[in-house]
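Here's a solo chain for you in structure tokens, the form predicted alone.
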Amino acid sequence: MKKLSDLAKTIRSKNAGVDKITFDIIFTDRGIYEQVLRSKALTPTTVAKLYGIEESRIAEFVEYDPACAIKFTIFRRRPSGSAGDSDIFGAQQYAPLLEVKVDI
């Protein structure tokens, strides 16, 4: 078992209008992101799990192979910038993601 952080180039989060927040998991070796994707240790499920949110609450879930990346959105709680919003740019939320267990 590997981290995901020890695996992947780049695991950022950012806001993609008001209402929503995406996350990219970049690799930069093929290998590394085949195997990542063969685990499913990232799936609509395990990332609904994850982050404590129904499955319908992720917008998109894509794995874009010529870029060897792994791209999520899910729909924000409240929208950014608005009362008791705590990520006004939604960059911190790819936190847990560095966590996440990979059976390589």
Contents of the next structure:
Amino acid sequence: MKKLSDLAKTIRSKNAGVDKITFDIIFTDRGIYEQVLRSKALTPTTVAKLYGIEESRIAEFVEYDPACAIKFTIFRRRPSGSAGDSDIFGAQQYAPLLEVKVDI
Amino acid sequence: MPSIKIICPNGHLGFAPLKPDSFQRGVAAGPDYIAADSGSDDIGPVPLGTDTSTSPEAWQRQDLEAMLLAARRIDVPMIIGSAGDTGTNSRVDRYVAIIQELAKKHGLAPFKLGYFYSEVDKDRVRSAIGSDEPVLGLDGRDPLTQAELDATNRIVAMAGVHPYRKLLEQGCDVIIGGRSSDCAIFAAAALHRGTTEADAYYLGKVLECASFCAEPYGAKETVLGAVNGNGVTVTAMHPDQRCTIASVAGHAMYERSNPYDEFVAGGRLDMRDCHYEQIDPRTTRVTGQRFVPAERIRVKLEGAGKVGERFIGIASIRDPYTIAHIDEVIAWAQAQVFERFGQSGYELHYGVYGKNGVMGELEPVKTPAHELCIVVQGVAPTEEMAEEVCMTGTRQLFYARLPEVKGTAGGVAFVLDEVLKASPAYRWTVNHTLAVDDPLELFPTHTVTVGA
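Given the form predicted alone above, I would also like to look at the protein as it appears in the form predicted in complex with its partner chain.
Expanding to the full complex; the earlier chain stays at the top.
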């Protein structure tokens, strides 16, 4: 078992427009990227569970081979910058991914 | 074979200043254009709603000065999109005025300045709402309604390449754009040089955030993009940065919900079959991109509507028993606000830092830290009411009645015993697209000669 933060080079989150936040997990080693894919540690189901949201809140989930990256996008509960929104840029929502355990 | 080189020194001009060393390296590399985007909807709806910039004018002026002096010195066009964070008419006018002042300050030889506006009259949008081509919602939103339009204070349309191309065709040396697709700023210049649409839009896509497409991470450094008939190349200008296959391909996914498509007014850049190739230590080449023209031109609209005046209160807690019962403490303070103001007609929000202040409902960690900071937002139709809502919601945290608390002299720590006036609260009311027959319709262009 390894932590995702030990395997990926970049784990980040950012707004994708005003209604969505997108998450990028980028690997530099294609072999590790493929092992993470095979491990099924990151799927729409595991991600929805990690964040405590319905799977229908996930707008996209993409395995992006050219960049050895896994990318998913969720709908925001309220548009960015609305009163009560705590992260206008959506830039600090990735932290729970760091600790995800990967069976490799 | 059409070729073009463009440098981009900053991914959001004004938001943080460009770095001069890599910029001068980029200028020395002999670009055909110097271009940067200056806006974003990342900054939330307040600047658009209040028609202000979120960036200090000093930073905007510094970057505009660096770019203008370099562009005039090497005699290449300078292009700025989404002026002043939002691209509203007042921001375009302000950038035009800054360019004119800088030209005078430095005694620049006469040059042609082109600019265009992006604000959209609400009546234009209203007429579309009732037509057979409704104003369609993006990202799961319903078509725009009259009520949401009525709740909107200001709308900007997002320009594609069209107004830039028109101004380039008119021989402009400096272009200040209203709200625009980031990549259109660069794509317009490439199309003006006769490149393919696929290469032009990919060039724009990769350059729009400057050194975000390079590694190691370091923002606000200049990158150079080129089209030479054999794909798009992108090169880092900072000596310690590299544009690698991973960094360039990784950038394709930045800030969009999927990594394959980039939508602009007039079409879609398809990156499914992109091939990335390292051609020198700091340069990656990209081929295989495709551009798919749209059957109908739809222009993205962004609109912000005012929710109310806003105040912020701050309170923090160290008592472990109080921390363990934080939800009851907040419920108490909220109840005092309900008692005074009822339960509607205003907004009251608690951000509990140390518990789930950053992530809210998305936070999987349920254990609070040993201390908490609570930021209270009160939003109401008038300043007086917003201040009192916020004050009640903050100060009553002090008086929350917990049965077994030992410290009965005050339940929270205050850094201030007042609440602070904040920016008014706005929300994104419009994130939609409008069909147009003429891609220039919403973007009136102007030119003026500047300089001695």
